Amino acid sequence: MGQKLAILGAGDVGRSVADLAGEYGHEVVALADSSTAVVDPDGIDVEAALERKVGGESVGTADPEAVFETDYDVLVEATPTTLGDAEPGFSHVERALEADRHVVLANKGPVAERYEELQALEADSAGSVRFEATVGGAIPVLSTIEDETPQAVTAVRGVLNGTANFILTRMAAEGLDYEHVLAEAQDLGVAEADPTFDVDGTDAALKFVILANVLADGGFALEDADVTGIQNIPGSALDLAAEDGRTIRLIGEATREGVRVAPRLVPENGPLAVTGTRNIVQIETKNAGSLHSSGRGAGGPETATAVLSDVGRLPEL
């Protein structure tokens, strides 16, 4: 049975979810941006809204507000992500489930920064969380843990930042320095205006910090986890290590006593040397050994198949 969806959120992912519903048998009744919405409790026309938005218009001309009070079965919360109190994301999580909706996440913020209480709100609701999409893109990562159950996994690792990644690639292959190739990633859309959040580290931080509260049932935040970046890393360090056989990659690590995120030296041909803007997830398990997923860890539609196949594991309100 197709789900009633109403996404709160119209950025790349947000769209795509729209977009995308229908392929996967779902109703979209509700899509708004950060100022307007349109709403419908028998199905919205997601292309009108969709040219509206990407034209440069409100997408409806609702008030956000309406969203809420629409007959939906699952909140998509697509807002971007923010740290420390997570709002409004969080607001909009505690108001679906407080009214025994469902809600699947696009947005980090409440389930890095807030789990407990997205947990204890989850618990006295009729609807459940999922939030797939908050860690990796369209790379299954959560769904692995679940399938070999968080007890059974000892350790999650991986490369989860493109942007860096796309960074420590060209460095290593056109033997440049971090400033020069940082500005090409900017020109190539790769890199944002300000990059800060993806080179610092905070982004793949805040999904290792998810994964930890994943394995440990919760107790971290970001302000817990080990973090450094690759703004300092000098170009002649990818030279030293391709002497011996390795280059360079921002890895992180989630276990259940914490979270580190850091440049480390990783062998060339290795797993964990993914190219350009992929990633990479490594879960070592107790009984299945080390399972490795790779791909596309950011962008609309990827991101919107982790969304909508979240959609399709709820049960029915």
Given for the second form:
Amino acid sequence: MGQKLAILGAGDVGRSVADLAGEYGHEVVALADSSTAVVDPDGIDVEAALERKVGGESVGTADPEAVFETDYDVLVEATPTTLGDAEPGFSHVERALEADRHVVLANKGPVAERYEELQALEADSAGSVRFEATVGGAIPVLSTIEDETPQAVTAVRGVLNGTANFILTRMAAEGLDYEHVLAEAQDLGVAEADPTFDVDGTDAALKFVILANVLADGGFALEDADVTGIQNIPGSALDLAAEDGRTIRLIGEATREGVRVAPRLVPENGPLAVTGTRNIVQIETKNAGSLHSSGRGAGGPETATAVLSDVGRLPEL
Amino acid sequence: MVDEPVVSEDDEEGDDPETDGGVQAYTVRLELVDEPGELLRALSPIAENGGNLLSIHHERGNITPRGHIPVEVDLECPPDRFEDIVEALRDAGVNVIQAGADRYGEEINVVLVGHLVDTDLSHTLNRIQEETSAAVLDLSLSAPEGTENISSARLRLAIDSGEAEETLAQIRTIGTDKELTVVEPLLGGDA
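Would you generate the structure of this protein in the form predicted together with the partner chain, following the form predicted on its own above?
All chains and molecules follow, beginning with the one already shown.
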């Protein structure tokens, strides 16, 4: 049976979820951007709302508050990730759970920064929280860990930031320096105008903090992660790595003991040396060796598939 | 000295000679202290655990940076006994540098990035040799922007068995002291 979705956030991910929901058998009853909303208990006209949004108008005429008054089954939280108190994302989740609704997060903030509070809210609610989309976009990372059971997973390693990976790949392939490749990545739209979060390792760290929280059942926030970015890596370092059949990738590691993100030497032809904006995770298990999963870790439709997979796993309320 | 082909780590994955009894040839590299009786002490755990010695290459003239003597031992044994042999060697206090394939390889590379020349590269290397159990085997420096600017160096290190994590942590500390970025190898999993 389809679920009634209320979507908060009308960026790439929120819009893609709205766009694809029908294909997955769900109905969108509310869609809100930061200042307005469109709400209809019988299902909103998604196409019209998206056209308005893309045309630079507001998504609707209603107050975003109206979303919480709607009869929805699942709140999709796709507002931008914020650090520290993870607001306003966290309060959105809180309101939905207190109303005994399900929540699916694409927003990394609450899961990375306030995991234990989230778990406590979920325990008191008839609703459930899922957040596959927060780690590795289209790649089923968290559901794989769930299938293996977190206790049987000893570590998760990998490349979970496409921008940093694109830059390192181009530097190695073309013998170019960081600044040059960054400018190229910005021209191509791979890197944002302000790429700080991607290149200083913060974005990858948030994802590995979420993974550590899942493995250890909480206990981690961004400040607990040991993070080094790629800004100081010159082309010459990649050349030297290649002399020994290695390359450098921004690798994250999450275990029950901690989180570390840093540029690391990996075999040039090894599984973790993915190229371009591709992501990869290696899930090390106690009894089944290592599992690898690679794919698109970002992008609206890609991330939306992770949100909609989560919606499909939720029980009916 | 027995003169016959030996399985080195390079052809470990290839068509290894495997005799009818399922016995396989292996190479272990050891580091011995230069004292009488050390070689015999190092070989007995092999014989005691079902290994058959094929050849011993005792590089007397070749001393490691820590003043030890590298010895290469070729042996054959059933594959399921090999780990026992390596463990017995380590239990006997013998420093195993490499055993069979990469799995036991205790040679690692790190890349240092920063003002390597300005911050006295030989001092950095000395600190690594003195403060860690690593021996610097060789070094490759790349300074395309000139030595006053950011440059990179790749160090190939020999480290004591099972001490990679600790050694890397010590090198990281030295890197922090000298404002150098240390790009470490990823050791975990099958990376």
